[in-house]
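Read the single chain below, which is given as structure tokens and is the form predicted alone.
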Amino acid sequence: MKQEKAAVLEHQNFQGEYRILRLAAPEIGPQVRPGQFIHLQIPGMGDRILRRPFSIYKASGEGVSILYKPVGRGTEAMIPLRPGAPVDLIGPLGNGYPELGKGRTPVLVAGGYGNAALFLKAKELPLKGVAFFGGRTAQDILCVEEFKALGWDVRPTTDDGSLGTKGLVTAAFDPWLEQQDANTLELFVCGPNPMLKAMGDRAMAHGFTAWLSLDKNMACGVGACLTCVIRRKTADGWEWARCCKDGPVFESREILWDE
């Protein structure tokens, strides 16, 4: 983990209301592994001192990329970034995605912008599968063609049926799965947490393995201030985990969900 003084690259627009920030950080980059995330300083945010955290969507010895959509005060913020703005970051962050297991068939599943932070995985994985992709219309469903690039069967699902299958993820994942030897299946998942539960559901279930990247709010993203903690299973019963320090990413049977 490094804090570093980056400059914005590039930012523009690249779906729908969504946006591409590519930033300048060679401390950072170059230590990123799949599924972990930085810690973004916004500047221009007065009073409002908390990072905000993002997942890496690319990363190299130049710097790292996030994928986001403006969704409150802070990504609004960011908008009129332009190159050459200097931002602060911490990362990379947490707990990226494992290795794929020895004779396991990788599965990609992810909700609105959860591929970004699938993308080098999807890169990096020596075997290329199926990977469904869920969204509320066809402008949600991102990055579709790069990772087909990549030799992913990519199959989308929108809520209103504006592409792919009509409906959750789970209405083109479930059909699937029915004709897999389950016990083969490993899974890396990011996206809403109701996805993610859906996802670790099904894989306890059929039996087969599933990453989970949760989404919870973190303050701190360095493990400190314990607002994004879950109940982990242990031995004896659960104990509490920080989503950034102890995940993001965990294996599916470790979750105590809240219902």
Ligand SMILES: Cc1cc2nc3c(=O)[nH]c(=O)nc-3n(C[C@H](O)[C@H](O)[C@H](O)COP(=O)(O)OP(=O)(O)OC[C@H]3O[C@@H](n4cnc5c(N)ncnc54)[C@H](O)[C@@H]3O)c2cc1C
Second form
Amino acid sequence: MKQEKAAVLEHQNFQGEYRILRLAAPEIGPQVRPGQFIHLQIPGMGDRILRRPFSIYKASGEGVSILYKPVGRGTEAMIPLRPGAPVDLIGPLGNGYPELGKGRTPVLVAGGYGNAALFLKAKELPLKGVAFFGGRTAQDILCVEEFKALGWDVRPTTDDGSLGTKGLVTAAFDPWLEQQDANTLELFVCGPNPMLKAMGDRAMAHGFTAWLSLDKNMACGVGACLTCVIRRKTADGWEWARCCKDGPVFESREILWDE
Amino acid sequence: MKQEKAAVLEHQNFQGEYRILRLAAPEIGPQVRPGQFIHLQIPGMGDRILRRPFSIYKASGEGVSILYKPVGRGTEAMIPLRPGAPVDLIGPLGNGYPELGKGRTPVLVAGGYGNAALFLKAKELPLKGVAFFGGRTAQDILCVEEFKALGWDVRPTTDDGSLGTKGLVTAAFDPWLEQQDANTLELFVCGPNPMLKAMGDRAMAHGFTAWLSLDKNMACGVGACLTCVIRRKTADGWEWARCCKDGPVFESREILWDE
Amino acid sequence: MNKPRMEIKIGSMMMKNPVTVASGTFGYGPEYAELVDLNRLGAITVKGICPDEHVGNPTPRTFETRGGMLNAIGLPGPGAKGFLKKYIPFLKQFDTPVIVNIWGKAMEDYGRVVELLDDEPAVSAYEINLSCPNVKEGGSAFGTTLDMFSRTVELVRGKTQKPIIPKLAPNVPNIGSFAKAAEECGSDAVSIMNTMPAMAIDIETLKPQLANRFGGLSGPAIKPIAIKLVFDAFRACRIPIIGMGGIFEPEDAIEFMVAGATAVAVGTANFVDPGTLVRVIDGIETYLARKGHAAATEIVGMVKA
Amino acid sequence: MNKPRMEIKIGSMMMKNPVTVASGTFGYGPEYAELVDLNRLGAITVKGICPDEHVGNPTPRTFETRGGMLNAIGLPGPGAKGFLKKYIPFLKQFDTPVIVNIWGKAMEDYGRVVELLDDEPAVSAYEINLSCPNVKEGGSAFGTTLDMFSRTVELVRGKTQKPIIPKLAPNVPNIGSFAKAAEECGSDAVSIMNTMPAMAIDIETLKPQLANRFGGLSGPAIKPIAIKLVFDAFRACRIPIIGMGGIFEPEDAIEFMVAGATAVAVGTANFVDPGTLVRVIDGIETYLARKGHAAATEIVGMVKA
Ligand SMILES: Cc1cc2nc3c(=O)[nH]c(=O)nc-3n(C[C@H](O)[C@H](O)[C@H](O)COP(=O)(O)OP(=O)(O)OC[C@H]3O[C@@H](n4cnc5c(N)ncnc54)[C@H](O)[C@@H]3O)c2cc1C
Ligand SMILES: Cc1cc2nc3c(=O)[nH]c(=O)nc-3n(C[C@H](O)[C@H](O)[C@H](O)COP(=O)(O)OP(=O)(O)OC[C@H]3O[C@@H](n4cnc5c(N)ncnc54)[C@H](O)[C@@H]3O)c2cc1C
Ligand SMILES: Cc1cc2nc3c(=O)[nH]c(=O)nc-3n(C[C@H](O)[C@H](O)[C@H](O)COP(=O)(O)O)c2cc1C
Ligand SMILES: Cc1cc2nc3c(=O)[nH]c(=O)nc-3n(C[C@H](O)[C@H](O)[C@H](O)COP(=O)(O)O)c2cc1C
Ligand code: FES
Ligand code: FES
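And the form predicted in complex with the ligand, for comparison with the form predicted alone?
Everything in the complex follows now, all chains and molecules, and the chain you saw is the first one.
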């Protein structure tokens, strides 16, 4: 974990509403493990003061890249960032995804920026399997060709049917699951909460492992403020776990979902 | 007085540390009288919210121009404004300079952005006379050639002697004053407070008229908040006068200077 | 779809919409009249008036802070008679009720100023400033001790049939008690909040940034404080609340109403963007229509908490 | 020129410089240790500890506002024994005193938590949180009624020889009375200020933005309020003040000291820029040197007002 003054190297439209921001961060870049994130201080956010967390899409000795969609004050304030602009980063943060279990078959499930968050893991995994990606339209499903190039069998689903199966990720996942030896599956999931919960429910029902990367609002990003907590099951009840420090990745059995 | 969404037409270095900002403001431009100002909402000022007042350097059917020096949060936040950027203006504000009195000889005295504030008056005055401009260095004395082109006899003074007489404006003004028929002079002054006071003192000692344009911090700019008040003499004491509405131009005899 | 009804009532005073201005940020009316259509406003609240002319504080009187501003104007003004003479003829031109913000150096002043103003039909209501942090004479003590608060409100109540609206001080742990006391003393509404006592110091000169040393904090910075106070007061009393503190956007005004405010006032935002008032009025109407409400009053205090 | 002396004293506790962290914004020490050199700090103030484990509030627990943030974390924590076990070994590695922020659901808890912690030599001082707006059990009542305040402080005073530092609530009209009461009850210092009670509402869902409904406002927005409270308290008592509220830059910290704070705490700014602490420490030193001061203590309360 480092705090680093980075510089924008590249910033442009990526696909649909998504944009790519590539940052020179030679201290942080080499430390990144798949599933980790950075905490970005966005310049020009006016009177809003907190950092915003972003999953690391790519990392190298040079720095890190993120994919984001402008949806609110912070992400909209990022749009005018030009190459050369200085930005302050803290990272890499969070636990990231664990190693694939012995004898397990990896499966990827993602939606939205989750595709970006899974990319490093997809690259690193020793086996490649099926990748279920969901989105509203074809435009919302990121990096399909990149995942294919790594050897993944990408199965897109879209709400409007503009790419792959029509419906939610589960519309493609559930029929596929029927034909699998569920015990041997190990899922790496990143996407909106309902998607995480759907996959977690199936993991518990069918006895497979599912690593879910959670998106909770954050303040500090380093485990100090206790903003980003979820309920994690313990032997005799539950405890708070911090998404920023103890997560963002949790195994489905650990999580006690709020109603 | 109008509130107008203007657009930046031109924004560049002018001279020394001064910059020129030219704004398309077809509603405000044509209403401007010499010595008035605009109240500018500066984008990108972060968590600072108030407008900043700027004297109008030039005005036309197209809009207005101002000259400014980055000295603080507001003026520094103006630097990145690019042509086409939208800015919100209120103006023209303030009383401006009055007509030249019958049989009077006009004299200009200015320092800093005061030169800009006097330019429209200098142009409009039916007679042209001597203009005393003070600054730290030659770089700080604005628009000398422009005033000369209008027919003014420009007498610069600089602290370092890099242009004209070495010293304060008074170093050139006082010896000149000795040779004048003081009663007939009418001064139009805009500059830092000590310069205003020095000229005001001389006006009262020698019996000439001096119109001083005051710079007081402002909040509303339209006379509502009572931030920008000075003490104005009355028959039986004094009353508050608002620089933004009743001023910024006051005759030297009106002003009761704070200690 | 029908337009939502924007009218609200404060005692006997009808406002054509819930939006007024915060006293002291809009002068006496004429100052913004070239920029804001005064006929659009629910009411015009004028700067604080005491019985006699008052000189206010020396300068500097305001200072910009992060997300807000400090002021210690010190309530300069023409006094009751001066106000009637200088501003009532102007204010009568508009079809908009006038709320006169009143204050006093001593308790009896609150009665005197009402006596001087009350015959004027163009004065629609009184907002009683019991919480100005910027006058030494005690304005703030009236607002932070329940006993003095109640006595002052009762005094004013005894002098007029017009709606009276005590303006509450924010620096108390129990705003609810003041709201309830206001109600019990016969107030028609309460205003919440006045500025928060505050200070800034120039570390180079070591001098306070305001000549008066202290001032009141206003602007976006204080909005979450004001929302909490309105929420608390709404649960403690049954009279309407005029909510204010950092309203810059329609969403801010709606938040105050949802917290419990029947009406709202735009203050510091006038300095930043005089267009705020009309934007807020239109924005409330648009929100009501979008949410399917028939009247502004329907959203008052609707927070699910 | 000699380097200015940065050391200050809070009772028997020596701090190598006037800068600590605000409780609850820096965890228990380890969280920021990779980003901030803990040996540089004047003291480490840990998150609030009560006698037993406590679960805190549901989420959402924080919300960003204009110029600040709201929090209603609700003081989750491992309890006194859990704290000693989990964090003291880590904290002992550093040459920096540890201030433990303590709180209770009932008055006797304040005594119990000190009893449980007091034998640990690595606990250097207690900051008594009498003003947390985020726990229903009464934390805030301890801080806003003088009688309960004094009794709680006396109780703690009776349990320990270590420095005790009551943390004052900001939502009172008379902070000076609390500072004076703290002094009279034998406190070694007071901390000013805790967060300001506040609230935000989502106008689409009509739900409060915090699960706890209310929270405390912190950050740059509140600095002018905090400066005023420190100024007032400085004139009312003779014990040192630890000033906090919106310190983001060295200039902010210096402003607190000039207003009357002997030490300062950086809170919300840690989330925004963990580099703030060291920048503030260095900035104070640079200011002292530039102004020709031999010691940090020389600027305390030097405001010309
Ligand atoms: C571990 C982690 C990794 C993330 N990775 C990415 C990424 O790779 N790409 C990306 O685009 N975004 C990512 N996000 C979300 C991102 O951090 C921002 O919170 C989000 O984009 C909105 O920020 P904003 O400032 O634009 O919106 P805000 O101004 O904060 O809010 C705008 C709207 O978004 C909602 N919102 C704010 N934050 C969140 C949140 N964390 N979750 C859900 N809704 C929220 C608000 O309620 C509001 O309605 C990640 C979040 C986490 C916790
Ligand atoms: C009627 C009028 C006309 C003006 N015309 C011009 C102009 O044509 N060109 C121009 O460059 N400036 C002009 N000014 C000054 C300008 O409005 C700004 O206040 C000033 O440039 C500093 O603003 P800032 O936001 O950059 O600094 P701030 O962040 O506000 O402050 C930076 C520093 O400047 C000081 N300061 C701020 N405002 C003033 C002020 N009004 N007077 C003196 N010191 C101040 C502060 O005390 C601080 O030390 C005018 C002011 C007035 C009242
Ligand atoms: C410059 C200024 C002057 C004010 N004068 C008065 C006043 O005369 N009487 C009064 O009751 N409140 C006065 N106030 C307080 C406002 O009416 C309002 O309560 C406060 O500013 C909070 O609202 P805001 O954040 O929208 O400004 C004044 C506020 C400002 C900023
Ligand atoms: C997330 C968060 C948690 C806090 N937790 C505590 C706490 O446990 N005990 C306490 O006394 N104060 C707590 N506070 C208050 C701070 O210590 C401090 O008094 C306040 O935030 C003002 O300082 P700031 O503006 O620099 O943050 C907390 C503040 C925040 C923002
Ligand atoms: S964001 Fe602060 S603990 Fe996770
Ligand atoms: S700036 Fe408001 S009255 Fe002049």
